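In the form predicted on its own, a lone chain appears below as structure tokens.
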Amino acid sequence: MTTFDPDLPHRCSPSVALRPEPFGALAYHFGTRRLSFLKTPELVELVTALGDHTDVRTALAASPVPRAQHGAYLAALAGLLEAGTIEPADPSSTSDGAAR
């Protein structure tokens, strides 16, 4: 099992399909056949933007999530990593190409 490290890059798994819903989104993993709920539109935006940033903290800072809620969103992302919805990403694969 991979430990969640918000100082490293992550991305939405390519094996996951997100279906927008009024509350956020349903995330279906085609490999595990697991269904997860992303309970806020802000979490959906964050998950879809993870791959565009050099690390999770940078993605969270760029998101509309209020700073006071960052801890809760980091915990949610840790659960999504455990579920396979998100996964670690190669640092060179971020859109800005910045490697750590």
Contents of the next structure:
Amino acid sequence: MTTFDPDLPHRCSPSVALRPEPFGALAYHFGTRRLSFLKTPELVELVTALGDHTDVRTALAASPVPRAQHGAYLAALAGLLEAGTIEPADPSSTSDGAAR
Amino acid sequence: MKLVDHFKHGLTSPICLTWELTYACNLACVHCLSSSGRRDPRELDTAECRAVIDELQRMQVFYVNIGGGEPTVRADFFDLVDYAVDHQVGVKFSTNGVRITPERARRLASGDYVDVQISLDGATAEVNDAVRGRGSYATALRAMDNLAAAGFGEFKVNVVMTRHNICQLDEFASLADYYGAQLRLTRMRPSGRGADTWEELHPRPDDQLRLYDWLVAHGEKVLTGDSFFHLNALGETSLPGLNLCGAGRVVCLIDPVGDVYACPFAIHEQFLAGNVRDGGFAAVWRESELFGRLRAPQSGGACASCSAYDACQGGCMAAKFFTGLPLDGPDPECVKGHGAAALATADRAGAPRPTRDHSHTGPVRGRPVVLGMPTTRPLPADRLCDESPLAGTGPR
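What's the form predicted in complex with its partner chain like, now that we've got the form predicted on its own?
Complete assembly follows, chain above in first position.
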């Protein structure tokens, strides 16, 4: 099992498609056929933006998620890593947040 | 709002879409939910099926469960599967195995986005063939042999649970393990020809308890399509799943002629939302008046005051409907016994009949006979009360 390290870069898996829904989005992994639910619009935005940041913490800091909820969002991301929705990214392929 | 509450209000597109490609089938299973047998001349042609797939891609319906009838008897079946996969619509198809040759199994194994589900309703030929027809067990096992030999990986083995096979749960699990397959157990509904055989096949209270205990012990390993939530009131442990009737909310059926029903077990005018030929599937899913009603808050009706309502949510709409019970009352298999009481006073003979019947009218090779019945099963009586209540209940 991959351990989630928020100090490393991550990205939304290229095998995953996100479908917008009233609660957030439905994430489908075409490789594992696994369905996950991103339960808030903020989480959808964060997952989509992960690949543009040098690490997860930076992505979270740049997002509109209130500080008090960062812990909960990190926990949600750990679950999404386990589900394969997000994956560790190659550090050289990410830029800093300015590249968005 | 909790996720499950969002589901109750319906999603932008279905999560679990069943698409039956044809009413044609080489078998004549006695519990067939769609009364399949003969092809319908109005079935969607190849171009129309492709148009449906194009629309599913636009709606981001990521996968469909294809069934029938026996879908693989359509000449364009494997072309349609390829077309769907090429358009980001993954496919799981249900088959009795008749067309899963060694060569076909190898081709299926070479792709990633196609999953295969073999129907098997007995862990032995005796139990299976009594429901699905003589030789159908051998056909299913040959298909499983071919898939395993081709290195397909984890295909599914789907079992409709009856009073005759619940005692075989461990054997089904062993069989699935042997093939490296995953077991999927589903509830028998009184839909299609299942309405005629439900009395003789549906699990009795003891069988339900056995099934519930087995699912609690092995639930992590098996799939259920969330079809047993009506059993949740049997104990402290909730079975894994949404515990929710998804009809018209996250689930629906496209039938072979393009009619869209609220769920695969509800092929009846009352649950018909529209047709894909009239403006497409998305319009039906998003704008149908019927689906709007199913997504509105539901009252528990006669069940609202029951302590188990939170656990069972009143059970299955189709099971109530086709046994002549009101939709806002108990499920016919209510574990608190309210269903049995309701059935005793319900107008069973007046229960709605399936709107469509494509059953074979001529002879079918290996036509099944329900366990305990004489080898030539008479045509179903016009009214249920014309048939002896003891029929089919003899020792097997």
